[in-house]
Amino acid sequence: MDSALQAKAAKDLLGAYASRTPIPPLIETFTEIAFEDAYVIQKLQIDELLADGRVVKGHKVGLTSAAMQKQLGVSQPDFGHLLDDMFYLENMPIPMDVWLQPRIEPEIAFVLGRPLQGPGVTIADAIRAVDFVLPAIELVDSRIKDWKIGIIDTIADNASSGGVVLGGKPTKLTDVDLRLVGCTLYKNGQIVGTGANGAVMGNPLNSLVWLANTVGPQGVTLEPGHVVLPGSVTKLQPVAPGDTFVANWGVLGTATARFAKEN
């Protein structure tokens, strides 16, 4: 896929944040497109977005659980840039129509204290590079029409990141064993899944490590400050207006979204 048909991908999908109207597979579009070409894509959509005045305030990993990446025929997670205008307050109503198709996961959230970069991290680096967890719900969101995404798609898509709620209760990593954390999810006071932080990757550090590991070759590094949702424990929960979804992750605390009712 040569360099002018990856602009016009990403501007498609630009074009599709804007017009609020999701589009067709990028296999049906663009034949030729590789696995490849889908982090260019994100890339090209992700520099425009910065010159436009926006910031990088972390990054999302997908595909953690061993079900997702046989779902998609992959063998490894993919990766998403969070932005500093898809950070959402805790039971602050969230507007509706911003969204595409949107759905929510239950994540906890590293924030980190120290720069992490690879390659060559390790599980201690990246122990010591985390200041705290938080509880928080990521909200996921399609630009690909009924969200009939592959690998090449999602990737692409940014992830199909969408945002993020961040509950209000940090965490030292000294204090808790993350592998043996649970979360129950409810929506609208009722409880729509269950999961442990063991489904991620067997230990959400280890999302944490192979995420700075991907990104440092090409010369990025994670930044103090800088919030990554490592996956999720539960599957994909469809959004609608007034929805209110609490992600309790017990010793942990809680995260709230709460959707705005439409007008």
Second form
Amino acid sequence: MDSALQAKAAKDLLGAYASRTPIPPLIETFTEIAFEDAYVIQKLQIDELLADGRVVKGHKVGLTSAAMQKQLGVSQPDFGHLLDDMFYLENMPIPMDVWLQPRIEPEIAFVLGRPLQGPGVTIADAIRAVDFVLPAIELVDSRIKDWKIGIIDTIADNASSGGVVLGGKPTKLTDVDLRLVGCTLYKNGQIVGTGANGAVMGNPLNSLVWLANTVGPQGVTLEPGHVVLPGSVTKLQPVAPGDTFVANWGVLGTATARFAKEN
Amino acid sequence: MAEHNWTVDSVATELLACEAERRDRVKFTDEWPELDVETGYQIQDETLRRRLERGEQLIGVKLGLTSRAKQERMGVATPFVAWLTDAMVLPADLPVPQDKLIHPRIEPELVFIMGERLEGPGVTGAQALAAVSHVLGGAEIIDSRYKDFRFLAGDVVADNASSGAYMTGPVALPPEMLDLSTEAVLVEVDGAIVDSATGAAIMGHPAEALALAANDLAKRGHAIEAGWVVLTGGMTDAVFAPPGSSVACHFTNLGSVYFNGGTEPA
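Switching from the form predicted on its own: structure of the form predicted together with its partner chain?
Now the full complex is given, and it begins with the chain already shown.
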């Protein structure tokens, strides 16, 4: 599709945030949209938000489980941007009036201590670059009506990003075998999902390597202090006002996301 | 009411024959709708009696359908208790005995070795955990004498809760060393991750499953004896392990259980 249509798609998505009204799938509105348009449309929105004063604080990787990739008919993950206003504090009420159709996923978060610049990043490079790991809960949302997303829609929509709650306990990679660390997800005190970090591409570090090598050729470096969310270990959980989610990561600690009762 | 001649005795005979001949069949409740859980346990006890009569040793119990993933898959909402004999043990480094099984599937499990006798009713999860001497990672190779694993509650209880074989892992830790609700397992088949879970998938904590077993067995006049092995139920949905495949269940603190899918039976 031409650049005018790409700009229109980006504008429609930014409009959905503002009006909190989901839009139809882009593949329905823009029939000539192709895979290579998706990241361009995502970038147009990010550029506009940065021009408004927002700051990139990291990235998220999505579609990292075999089940999700199968569902969307893809064989690789996707990524989106984490901006400074997408970080919510643990145990503090998360406002409900910023979402369209929120869901959550338990994840760990990598916090980088050194820059990572692909291509050519290896697992060894990635491990050296990670300062520490935090327990986390990712908030995802879709600007596409009823989450009716294909791969193009979700990539264009910043990989269905919403935000993140980070727990406060840092752990060094030397202290854990990350892929064998499990998570038990509680919703309002009841278990709604369990899994191990290895469910994320075999190892969440694989996801970090993929990200660095995917954005690197576009001139993007993962910077010290950046947060990378490598992918969920359980299925998505829908969010209603007043819900509280706790991700118990065992030795990594816990993260609590508390949603406000009303707007 | 449908005409049938099934009795506790004849169903027990048929189930043991299916097992011996590697033959699956349609569920009994198609012909005998009154085959409820209580009758299922009578059949299960009769098959145990015959297993012991032919020289097998009773070594413990297993629980089935203790995780929500399994309950949803099977459409059966309550856990069940069944018997373990020494004939069901698969020592480390032996392949899946395909020549003895109909359509085996793999479930990663947390396994208890009992330090003390545990007798219901009224046993709590905390009391149950205190009676455990060691915890191991393990894998159960479940099998069903029913076509496509299709059954109602009475059928699966009668069929010894789909028992097949089981293997235990390399590490035995006392329970005070572990938070079993956060102990995770990662299941690999041919090197690809197929599923994962934590111990909390088992009724919140596997000690709750052990308590349930003690309380259920009390109704049938039994206790869980010191030294017994207790399989607390599949943590994930059952996984296919075809002949020739390589399977690994990696636990956070309990080591890894490895086995080979075995060879296609002649």
